[in-house]
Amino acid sequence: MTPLHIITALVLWIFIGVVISHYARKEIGITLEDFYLANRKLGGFVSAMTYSATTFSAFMMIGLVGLVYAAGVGAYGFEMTYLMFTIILLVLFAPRFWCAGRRFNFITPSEMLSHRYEDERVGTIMAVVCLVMLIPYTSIQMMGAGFLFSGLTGGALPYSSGVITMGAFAGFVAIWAGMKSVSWTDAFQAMTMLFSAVILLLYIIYVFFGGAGNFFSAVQTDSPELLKMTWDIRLFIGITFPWAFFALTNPQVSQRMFVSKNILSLKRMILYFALFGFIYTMITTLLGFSAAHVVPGLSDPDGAMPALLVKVPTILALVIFVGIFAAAASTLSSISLTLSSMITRDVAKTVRKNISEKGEVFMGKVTILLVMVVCALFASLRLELIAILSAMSSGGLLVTAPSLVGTFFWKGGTAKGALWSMAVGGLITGVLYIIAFIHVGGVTWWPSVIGFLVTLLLFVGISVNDEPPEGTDGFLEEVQAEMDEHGF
């Protein structure tokens, strides 16, 4: 594939979008929830959509891909964890966030936090954990998009150009239009993902196998070890465990949460977004059992999809290379967005309360530009695999989960209990990931689950003994009465 191939596919992709982006920003109004949550205002389909394409990143296609490849059916176990567990989150907490979302105009998780346990730090230091934890997660999509750009054109293309290109798009559309630009063009590019990803996998069952017995047979036959579940228990719960939280503890996916315009378009969202994630998960899963077969040997496993990609016609390889941009290009715009959000509401307002909505989207915006930039610099060092890297991701994120589970399930929840469970167990779980870089050369199972314990047991031994604040039952009642209102 010629470096004039993708950039003609790229050249005409980005046009849609930006002409996507372009309608959006005329429904845009000047507020912070206009920016930041489309103004609470989306359908079902459209938020199902921006869910998913927010959560399948360019992990799947590459890094869930890589990982099927050089591990097998734990691979499998591991996401379908994730996506069961996911559900069951979003059923319990996707209403009770959507309520208080409503009833207290809140535009972030953790400008929530703040208002539920009085305390403007505790709002302040989950914007922090999650700033530092996401921007390996975040710097993932551009690595994809370097690998993909480099690999598809055999070095023609460089890594960094495919870097530049991705935060110069997911940045642009999260700046010009917000959350509602966001939105549009996820539903786009979520189902660009799994069309594309279909036609890929039909393509190889049927020309590299001859079908769909064939292809199983042969799976069967050729990597037989794939088919076992050859993870150690503990590295299987140390990569899942934290993933399983997802849906709660990384913010730009919860803060999703906020913006069905009602209960029918929540109820959807959820419900569209388990059909699409069972599907996609299936797809990427068979295509990594593909790649074993169809390009065996590789000493990278996030190698497999671009050099599968080198197997098939330069059209289907084309739209492929697109619906995976096109979901890293989502998943960066939302983070951004969110990261932004967070650092202007719940880290700059606490130190200059008197700046206006207009001067908060301002400064969120600038915010966008340097997380990119970080971004860029973090994906240029390339370290370890993609799924791992993801996996740290959410297992510093972890942290936040006592208190966020405390928000709605218990009133014995303290500000101290919050602020300093989130703020030990971060430094410690980063601290213990940094440990086993330098000593194991990588990542091992006990960081996010000892980070996890330690941050549980000072949530509760802190909380048990201080005072809730007093205006506890008086939000959860106000919460209650917003979903007994509308039927929860």
The other form holds:
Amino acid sequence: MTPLHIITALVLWIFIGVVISHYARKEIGITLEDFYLANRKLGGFVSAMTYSATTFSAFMMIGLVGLVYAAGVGAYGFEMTYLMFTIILLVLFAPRFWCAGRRFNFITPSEMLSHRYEDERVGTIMAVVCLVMLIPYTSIQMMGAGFLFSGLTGGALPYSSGVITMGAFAGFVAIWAGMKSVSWTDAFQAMTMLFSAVILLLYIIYVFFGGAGNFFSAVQTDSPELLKMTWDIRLFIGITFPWAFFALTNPQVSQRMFVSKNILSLKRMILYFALFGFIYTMITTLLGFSAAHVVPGLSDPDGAMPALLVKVPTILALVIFVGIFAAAASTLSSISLTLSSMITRDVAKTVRKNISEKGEVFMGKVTILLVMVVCALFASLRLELIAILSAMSSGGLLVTAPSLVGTFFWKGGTAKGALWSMAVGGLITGVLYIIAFIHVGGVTWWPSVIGFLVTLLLFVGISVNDEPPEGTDGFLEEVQAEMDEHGF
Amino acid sequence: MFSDDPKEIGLLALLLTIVNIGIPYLLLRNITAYWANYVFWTVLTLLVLIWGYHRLKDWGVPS
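Given the form predicted alone above, produce the structure of the same protein in the form predicted together with its partner chain.
Okay, now the whole complex, with that chain kicking things off.
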């Protein structure tokens, strides 16, 4: 692919994204709820697509394809396990988040924790944990764009041009019209991701294998080991465990449980997302299997998708490139918007309480810009360590799970328990990941598991020796009343 | 199976965890065919999806 191909495809695609953002801006008001939650008025389809595009990053088409290519069906099990537990978590928590958000006007999940535990430091700590854990993960999205730009053009487009283009587009979408803009462009991006992946799979199946039947039999005959469960059981548990809680512990997705305009929209969000995830995961897995046959023998599994793209017509490769760019951009804009809301509401607001709503929105926009700059700097360093830091994000965010579950399901949970478990648990988990990296040289199973157990013990142990907040019963009764009123 | 009780959903999650790890590692581990692990996870996810649909469909309907 030439730089001209890449630039032309991106200019066209970004133009559509900018037009969508522009129209989204006309639809929003000036309040915080408008900016961060699209005034809690998103319809079912858009809610589902923004949930999907936020969840499924460039990891799917690059990382998962590579993981299937190298490690076979275990990668499919890992991704499907995530999806199954996300459906269960959404069924259990979405009504509670949605009702609590409406009853108490929560903007961020951390704000909800501050209210439930009656201590605003709880929300602050959660915001800080999320910021620390998500910055490397966010930077990875920019790095992906950098590697795609330089890799696909043989270095004619520099790595930095990908990082800057990605950051500028995702930042613009988030700043221009907040959640409305992010969710509308996410819907466009989710469709781009899905259809580009479907087209690529069909092309490969029919051109390289001569049909679906041949494809399945060729993989089974030529690469039978890919269909075996070769993963060490501890690694499978260690990697899937934090991802099973993703829907609850990652604020960029849990915040989306606040945004649906009514119950029908909330139901559609969950159902359409589940269908999207099911289809998209199957497609990316089959692409991984096909790569093992079409481009065998690669030393770097992450190179499987780029190697596949070299084998297909330029126009199709460009469509896929745009689909991968879309996946990364949507994740990036959503995370930056959510982090901005948490920093503004749960950190800055606790220091400057008298800041106006308009001031908060302005501060939020500046924060998005800062997040983008920090992530771009991180990405430009091209640290090897960033891979481990990114892996740490899912394990690190797991330390918020006990406090989040306790918000609705354990009256005995206290502010001290939540505070110390997140702060100390987060620190210990981070140190464990670094120790594991030094000794193993990569991702291993035990940091997330041990970090979570320590966090859980701290949360329960400290809480049972403390008095629960006085308003716990009142909070839970009000949430239940809202749920009863809406027929949950 | 389609209960509103969070405890039953927790129990379902526990059961799913056991099945999700137990069957691939105990029964399907060395089988090199699609009908083994690949179909297992496809069907299991579909079952959870159907379960989710049944739980969702009554939301918003006064009991």
